[in-house]
Each structure stands twice: as C-alpha cells, then as structure tokens.
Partner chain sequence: MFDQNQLNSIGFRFVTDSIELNTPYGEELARRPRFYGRSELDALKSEQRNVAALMRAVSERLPEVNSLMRLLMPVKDIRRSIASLELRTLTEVELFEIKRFLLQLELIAPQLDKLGVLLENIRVTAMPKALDIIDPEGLRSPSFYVSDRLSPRLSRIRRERKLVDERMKKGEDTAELVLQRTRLAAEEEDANAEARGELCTRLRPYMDELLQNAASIGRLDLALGKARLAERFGAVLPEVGSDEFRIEGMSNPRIAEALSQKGRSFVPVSLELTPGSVVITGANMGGKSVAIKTLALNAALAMCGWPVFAEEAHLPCLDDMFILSEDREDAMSGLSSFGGEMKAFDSMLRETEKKEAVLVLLDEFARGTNPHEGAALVRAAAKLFNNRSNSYAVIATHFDGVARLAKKHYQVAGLRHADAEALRARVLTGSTDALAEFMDYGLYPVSPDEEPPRDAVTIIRALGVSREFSNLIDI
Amino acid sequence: MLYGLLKGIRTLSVMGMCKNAGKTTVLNSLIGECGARGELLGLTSIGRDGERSDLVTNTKKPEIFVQEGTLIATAETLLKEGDISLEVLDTTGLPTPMGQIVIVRARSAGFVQLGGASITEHQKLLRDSLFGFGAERVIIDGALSRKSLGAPALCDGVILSSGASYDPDIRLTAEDTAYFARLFTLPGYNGPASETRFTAVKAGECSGAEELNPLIPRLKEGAEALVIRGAVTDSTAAALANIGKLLKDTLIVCEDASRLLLKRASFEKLMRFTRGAAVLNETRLIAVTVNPFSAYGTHYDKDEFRERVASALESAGLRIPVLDVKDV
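Which coordinates fit this single chain in the form predicted on its own?
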C-alpha cells in the first residue's frame, strides 16, 4: 500500500512523533514491498531501532527484517545483535555511543538492529555512501526530536508516524499530529532573500539584518515577506509578537520545516497576526500512519484514532493519506 506513494522519492525518512509510534512496522512494510519488486534498499537510523524490547517501557517491539542484499549503515557494536550473514563494505569512522558506523551488505535475510548518525551532515555522507554501493532507494529511521532528519536537503519525502504512546489524550495526539503535518506541507516561497538572519521583502526588493530591530522601519512601510534563516523558536515567535501589528500583511518564511521548532500554541499565535507561513525549500509529506497501541497501556480505539487524525488533517486543509500501521 505504501509503495504506490513512493514515486519520485529516492530518500525517505520515517519520522515518529514519539517512541512506539509504529515506525518499525512501517519500515518493515516498506522493506517488504520494495523487496518484492526487486529494489535494492539502503537503511540507516538516527538512533537505535530494531531491538526486541523497548529499553524504557520493557515492552516487546517489532524487529527489523531485511532481505538478502540490503545495504545497512549501522553502529559496529549492533552487528552482533542481528542474525544475518554480512559483508563489511566500509568503516566510516563516524562515531556513535554504540561505536563507529559501518556499512554492510546483508548476505542472508534476517533481523538487524540500526544505530546511525544523529548529525545531519553525517547522515548525508551515509546516504551518499549507500547510493554509492548500489542502493536504489534509502530509508532513514527518524524522529521528530531530530526534525532536521526530515529536511529537504537530506530526503525527498517523509512519512509521519503517530501513536497512542504520544499522550493519553486522543484529541491532543490527533491535533498535534495535524500540526506537525501542517509544518511538513507548508508551501514554497520563491521571492528574494538574503543570507542574513532576517530579511524583509518589499516590492521584490530585499533588505537583510542579523537582528530584527534594524528592519522595523522597513516593516512599518509594509513588507510582503519576512524571511528567517536558522531556527524559528518560541522566543523568535515572542519577538515577532512584540511587533505583531507590523506583520498583519506579511508572510513569515523559514528555510524548511525542520527549522520550525515551535510549540503548536506559538505557531498558531504567529499565524493569527501574520499573513501565514511558507518555506524556501518544501518537504513532501506522503502519508501519516497511526498506531492505536500505547506502550504505557492507554490504548486508543483504532477506528476512532484514525478518524480523528483524518478529521484534524482535513480541518487543517490537508489531503494526506492516513493509514493504520497494521494495514500498511
């Protein structure tokens, strides 16, 4: 079912809103569907995945099952945790708490554990190495806590996995899922922008400054867009709120969705006193998956959860497929 959504995507990031959101189930489904079509996959992770039980909740987790030939970038010490025969292709020297990352080829089908780089630049190196060894598609196991792993510079597409482990309140989980989906579907902006921290754009001309205050006179004249380089945080939103009256006709533009590190309340407030938000580099969100099982015992009704997430996405104006992890 997921395979049909992968057209045009060479690097995919599966990002979980929390632990036990169903990422591994999604990953196994993708591995199976791609393998059935003869695709050679490359796999890596931003942290650790594929262990038999959750180290925090001590609950059973699905393991990662790979096909023979699969290319894997993982921490050296995790190789012994799997049961595949393997060929070591490269020792990268990239460090993790579980040892340096090595690139191996599976010489038999079986279970593996993934432990990869948490730095975006290192992930780019691993992605390129996996392609260099012949991968036709690379899948990165990610997490919203490392939202930069969904940046357009690293991946072509994102699957967002949400689950009952996020919060006991099904309403909150559905609304936050729609919020993060909204960030990953912000429209692109094609206007001018400087490399400074803040750029005010008026009538096709741009004026940049490292701090916001020097741009206030220009904003008073009316700006079409305010382009922000780097992270957009709650404190950034608070600074913009202080000059909110100047921004009612202004579009807030950031580099990409990975730079938006705002709580939902801060983002929604920002949208109320501006013309909206856009990004210089768009992200392609291809699906949202939902897992009604909670590692903490507060399970959701599976039909209600899927319907609530679908409704929240629709209310946000998003037409994104919502799939139960057991049906992918």
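Quick caveat: nothing in here was measured; it's all calculated off a predicted structure. Residue numbers count along the first chain shown, from 1. Throughout, rigid core stands for the largest set of C-alpha atoms superposing within 1.5 Å between the two forms. Compared with the form predicted together with its partner chain:
- Thr96 is among the residues whose C-alpha shifts by 2 Å or more between these two forms once the rigid core is aligned.
- In the core-superposed comparison between these two forms, Glu195 has its Cα shifted by less than 2 Å.
- Core-superposed comparison between these two forms: CA of Glu121 displaced by 2 Å or more.
Given the form predicted on its own, state the structure of the form predicted together with its partner chain.
Partners and other molecules omitted; one chain follows.
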C-alpha cells in the first residue's frame, strides 16, 4: 500500500509522534513490500537521548523484521538483541551510549534492534555507507521529540506516524499531527543566505549577523526573508515577536523542519505576524499513518481519528494520504 508512494524517494524516514504510534508496523510493512520486490534495503535509526533506559524498561523483544540481505547500521551492543545471523561489514567508530555503530548484513531473515547516530553528520555518513554497501533504498527509523524532529536533512521523504498514545484528547492529537505535517511540508527557499545565525535578505542581498539586533535597521527597510541557522525555539520566536511589526512582509526561513522546535501556539503566532515559513532543505511528507489504539488505554474510534486527522490536514491546506496502521 505504501510502496506506491515511494516513487523517487531514496532515503525515507518514518517518524513516530509518540511511542506506540505504529511506527514499527509501518516500517515492517515497508520492509516487506520492498523485500517482495527484491529491493536491497538499508536500515538505521536516529539515536535518541536516554535510549538505553528505554531498552531496560521496555522488555519487548525487537520487532523490526528484516529479510536476508538487508544492510543494517546499528549500535554494537544492540546486535545481540536481534536474532539474524549476521555478517559484520564495517565498524564505524561513531559512538553511541550503546557502543560504536557497526554495519552488518543480515545473512538470514530475523529481528533486529536499531540504534543509530544522533549527530546529523554521522547520520549522513551511515546513510552513505549503507548506499556504499549496495543498498538501493535507505529507511530511517525516526522519532519526534521536543528536542528533535528527526533528520529531514538527510532524507528526501517522510512518513509521519501518529497515534492515540500521543494524548487522550483526540482533537489535540489530530491538530498536533497536522502541525507536524505542516512543518514537514514547508516550502523550499531558493534565495541567498549567509553562514551566520541570522541573515536578512533584501532585494537578493544578504546581511548576516550572529544576533538579531544588528539586523534591525535592515529589517526596518523591509526584508523579504530572514534566514535563521540552527534551532528556532520558543524564545527565538518570542524575540521575533518583539520586532513583529518589522516582519510582516518577511519570510522566516530555517535550515530544515528539524530545526523548528516550537510549540504549536508559538509557530502559529509566528505565522500571523510574518509572511510565513520556509526551509532551506525541503522534505516530502508522503503519508500520515494513524493508530487509534493507545498503549495507555484511551483508544480512539478508528474512523473518527482518521477523519479528524484528514480534516485537520485539509484545514492546513495539505493533501496528504492518511492511512490507518492496520491498512498499511
């Protein structure tokens, strides 16, 4: 079902909005569909803070099931959690709390536990290494958190997985899902930018600075874009709100969706007093999956959830397929 959406996408990231969003089901379905077509897959994941304690408390066995031949980049100590018969292809020396990341080839079908790099540069190295060992497509097990929106910079397609475990309030979950979907579909910005933290762009000319204040005179002249490198947090948004009047014709540009670490309310406010937001590295959101089943007991009605998410996306002006995890 999902396979048809993968056209033109070499690196795909599946991002879960919370635990039990059904991300693993989506991953397994993708792996199965690609495998059935004889596609050689590479798999890795985004390293998460505190992953080790998660593993200790989570007594479940790894659930990602790969076919023979699959290439996997994962942390050394996680290898023993899986049950594939494995061939070690490379040791990368890239550190994680669970040991260095190694590249292995599955010599049998079986379960694997993924634990990847948390630094974007390392994630790129791993992706390229998987391609180097012959992967035709790389799938990244991603996660959303307040600290990180995964790694849109290194993938060309994203699947967003939402679920009832996110919040007991179905409306909130649907709206936040649409919010994340908006972040992953922000338009690309093709104008110039300097390497500094802030760049004001006026008539195609850049003025860069590490702080906002030196750029205020420039912004007063009416800049068409303000490019921000690094994280855009609630406090960045508050600083922008202070000079909100100057920004009504200015497009706010960040490096990629992962840099927008804003509460939905801050983002919406930002959108009201500026000309909108864009990213330097565009990603494609190819689908949203929904899981009405909650790990905490507050299940949603399957149809209602899907419809609410679909209509929230529609209100945000997004036409993205919404699929129930059971149907992927």
